[in-house]
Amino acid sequence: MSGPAERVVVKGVEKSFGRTQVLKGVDLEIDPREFVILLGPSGCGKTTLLRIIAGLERSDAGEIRIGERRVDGLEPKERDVAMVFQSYALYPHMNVFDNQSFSLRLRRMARTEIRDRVERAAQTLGLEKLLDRYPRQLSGGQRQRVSMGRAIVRSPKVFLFDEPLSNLDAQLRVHMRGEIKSLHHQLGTTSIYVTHDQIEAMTMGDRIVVMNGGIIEQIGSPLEVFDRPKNRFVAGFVGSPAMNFIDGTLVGTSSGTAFRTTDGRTVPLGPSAPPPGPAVTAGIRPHHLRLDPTGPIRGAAIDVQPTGVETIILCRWNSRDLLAQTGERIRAAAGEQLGFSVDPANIHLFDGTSGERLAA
């Protein structure tokens, strides 16, 4: 029922509200068919930049390309996108079906063809039963549904999702990230979803294009940026839990390179590392952090909550949060000292400074 799929190009595109600059110079291409995840905190210009894309917002600088197309002049209904809503954007007192087929009689197609493409887009969806229902009638992830199924008979070219799941319950946002998924790889339409939320960015996209302060932070597959994080920003903001940041010095001991943390203990690292210098920040994702009595990295237990799956351990260490998760169900009491190792192959460093990663 899609439209052919067409290639995005996002070229330094600028936009600021008032004086405060909200999008500087942002350059993106994304290729047919594939699934971008806009990530990044709440204020970083993500939601803002999807609206320049859409046609609701302007952009004060810089240009928008969908195929061949340079769009950033045009009308929202010129672009050939459409868009799912946070907010669903139902209008209450039109039914389903005349809720989907709304923007087709705007166009004045033929009843038959909007018949068509409605009932297939129901029947794609799950909604075939629900066409007479008013959205007061329908749960949340069938409103949401019913949001899909409005820009699909529109047959687009692309497809915009601003936040579609943060409405719903957790064990539903797991349900409908797997349908909006299966929807993709069924339509074959390139797709931009905008979200804060890791888990969503992860097992979704093709590739996750991180945001932090109106600029591109990085660009890359889920685990490229999960495995090899470009700064210290991205490091904290992909994975959950939140990556452990550990600051201390590099230093040449007889085994090699070793970083030393601010209280003084020296935790190895692999023949790959840095040559010693001035201050870095070690990062260590929790799971990565195993029990270990004797282990250099040690802390006094603050709470533990155990999941059923895996066991979270919060610990305090040299005046800071250090945050482990292991598949040992475990108990400690509160102040209890807890030691824990790490592969070396597991440390991210980054400069103390700009915030970089190191090369190993």
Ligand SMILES: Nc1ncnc2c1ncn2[C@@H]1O[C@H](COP(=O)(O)OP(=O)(O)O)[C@@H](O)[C@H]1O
Second form
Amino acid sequence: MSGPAERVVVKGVEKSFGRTQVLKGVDLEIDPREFVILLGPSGCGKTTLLRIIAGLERSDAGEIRIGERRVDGLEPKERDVAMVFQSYALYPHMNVFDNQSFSLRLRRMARTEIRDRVERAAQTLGLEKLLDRYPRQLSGGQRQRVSMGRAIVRSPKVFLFDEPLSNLDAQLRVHMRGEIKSLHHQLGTTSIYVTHDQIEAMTMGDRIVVMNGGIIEQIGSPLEVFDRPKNRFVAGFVGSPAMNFIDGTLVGTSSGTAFRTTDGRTVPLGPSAPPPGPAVTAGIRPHHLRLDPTGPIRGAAIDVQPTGVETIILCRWNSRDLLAQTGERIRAAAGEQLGFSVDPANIHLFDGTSGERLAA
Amino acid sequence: MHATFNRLGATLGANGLLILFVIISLFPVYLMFITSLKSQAELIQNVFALPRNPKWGNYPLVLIERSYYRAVINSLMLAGTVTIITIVLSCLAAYAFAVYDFVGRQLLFVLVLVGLMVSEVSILIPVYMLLKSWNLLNSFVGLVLPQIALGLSFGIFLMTTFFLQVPKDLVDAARLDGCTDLQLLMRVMVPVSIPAIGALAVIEFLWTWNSFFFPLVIATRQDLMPLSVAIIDFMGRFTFNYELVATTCVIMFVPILILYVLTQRSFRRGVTMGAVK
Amino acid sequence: MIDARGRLGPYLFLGPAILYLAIWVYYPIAKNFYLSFFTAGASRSDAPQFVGLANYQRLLSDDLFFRALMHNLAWVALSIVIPVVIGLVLAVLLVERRARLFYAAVFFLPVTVAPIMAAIVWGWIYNPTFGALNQFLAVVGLGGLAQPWLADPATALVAVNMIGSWGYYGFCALIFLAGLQGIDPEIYDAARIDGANSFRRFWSITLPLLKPTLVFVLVYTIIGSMKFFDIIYVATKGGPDNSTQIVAVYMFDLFIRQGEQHYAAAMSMVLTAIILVMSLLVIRNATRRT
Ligand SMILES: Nc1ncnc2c1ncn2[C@@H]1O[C@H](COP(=O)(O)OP(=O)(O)O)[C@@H](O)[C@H]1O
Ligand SMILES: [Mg+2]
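What would you give as the form predicted together with the ligand, now that the form predicted alone is on the page?
In what comes next, the whole complex appears, and the chain from above leads the way.
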């Protein structure tokens, strides 16, 4: 049951609703069979971009290609894409079989072929026993599966997912994540998946597209985006708990460039650090902060939260929150001074004004 | 002690009031039924009591000998046709208002709402002249056409509010599944909105069945009169034949009573949906 | 909502209904307006003559028109004081009862009775010789109050309004009931904890929250009362002695019986304008004070 796989190209797409520009020139190329995640804060234009690709919304400028075909003038049904909605959008007056076969019936496909396809999809998704049920008789997870079934029976060129798991409870979400992934391995259909869930983004995609305010901030594999965020926004948005940011400058020392915080502490940087210069922001992920009584980074403990697996330490330093994450079980009284050190390789440096990553 | 007494009094008062209005609501209907079965003499003797020798013969007399079956058929045809056409036109227009954003949408919707405030009284004269010039006075078509106009704005308004409640994702899913506009309307919007359409249907049927003003002017030939006009025509000629007038009234009321009993929920929905905007 | 720039789709779907309304509602209104500036020619074959505002001037000096208009306004007032208030009271009594839908269904039954039928049946109830009302009064020892209710100019208007009210309180009750059921019961619990008695709760919570419903019922009552026709036409034809004459019946008589279509057109224009202004005033006042 391997569908046709097509390249999707988005070029210079812009979209405004009234006076607010929601998409400000989006360029994106998705390879055949790729599973791409659109990640970004709420309201950044993810859904709008997806709907433009689907043909449910018109763009003001730019072009969309699916395969060799330019589709921006086409009706949704002419684009051969399928979409899975956050609300599932099942037809309440049709049973599961009819829900899944609706698009095929509209195309006047032969009855036997329809039955065949729906049954195969039902098998893939474990819906065989539910074909006669109506949506109101299904649980959330089952509805979710039906809406996926409705998408796959068509063997479309592209799958579009708009936060399909966000209405499920945590356990089911983990489970469905795996199912969608294995489904993609099976079918190999080019997929675009919108989410604001960090874990979904990190675990499901071949590549992540990080969006913010109607533009694309970075495109890259999950680990690339995580390990080498292109700018401060991506660094702060990807990863949970979020990266700590510390303002300062780069200064020259006897052992090479070092980072000097605004309150005058010096953190050594590795040999590949950029030359000394004006204001920068250093970013350090919480799990990279090591408890070290002699470390250069110091703060007053506010709260220590043992989660069982790890301990989260919240500190106040230089009127900023500092979060550290460690596998050890530690105790600290509120107000107690703690010191941390960090491996120079784990310090991200961003330009203090533009927020761009500094070559390192 | 005092409080309990007060509460008891309040409960009794409330129940008494409700019972009183149950009686007020039902009594005229009861009176209509029993009057249709009484003789003149019996009627004057005791208006409240059940008839001693029910004159069931009044019904065949009115229906067959006086040919009132024709008025029944006329009313059924009139109300049925008006209801169906109103629903079709309302659904088509409501689909455009609810699904599309187009130039002039606001303006056209306001124009439709203005129709809600226009009554038959404001348009009687031009409508009469129009029908006259098209030779439609005293014709079935002439009865149907203006009657639809009276309920159409309400129908469009009601269906638009209902179609707007259909989740946007459902409409989008249907478009991605390959629906054309007409398919989206017929295979998704309409089936999903069956309760609303049922409500509109019973209300529109009731209105048209009970309508009097336009039919009174348009149908002056007996063979075309719907029941409402036929009854008044009958009254005009046999004012004091109370039991036969009552019989015609019962004949007019029974179909509505049956419809009402069978479609309670639709009536309730139709009446309240317009109000809760 | 789908952006339909440059597409015919929505217009094709709207076309039939709008065309329909254009022919049977908008055009007649315009035509009515047009007609009101003319008067019939001297003989049947003559063309109508333009007379400017003469028909409207005639209205100003037409005592019967003003009387009819006053009756309409009295009808509005009576319909608010009687069926609307009864409907509200019934709805409040019903809202917490399990049998509320049963009661509502019974109260709504008169609404399904055709107005002409209500007029006929109530005509019997009011009948001076065998009428149920006078007989009932005699039974309870109030025989002295017996009247020819519809035949006495002093009682006719109120009596005939009772017929209309009978067919209306159930409608109001049903709508108020729906409005009341839309109010979150926790608000009442909160008010009870705050120490509000039942009267206070009705006044400070129910009424304000019911406002949209009230506005709807008021506007609906105004429109319905101003254009009222069926029951009066059947029960009294505006009599006795014009004591129940209302604008629609008067206008109908002018048009059908007296062939005064131009004058009648002017009258219906004025009626339409009054309905519009009254409705808009209610809506505006209601929306301003929120
Ligand atoms: N149909 C619309 N009309 C007006 N504004 C809209 C419409 N759809 C989306 N928006 C606005 O566009 C912005 C982006 O929305 P959306 O694409 O839904 O964001 P996301 O899916 O990333 O949360 C939001 O500010 C939203 O309010
Ligand atoms: Mg979204």
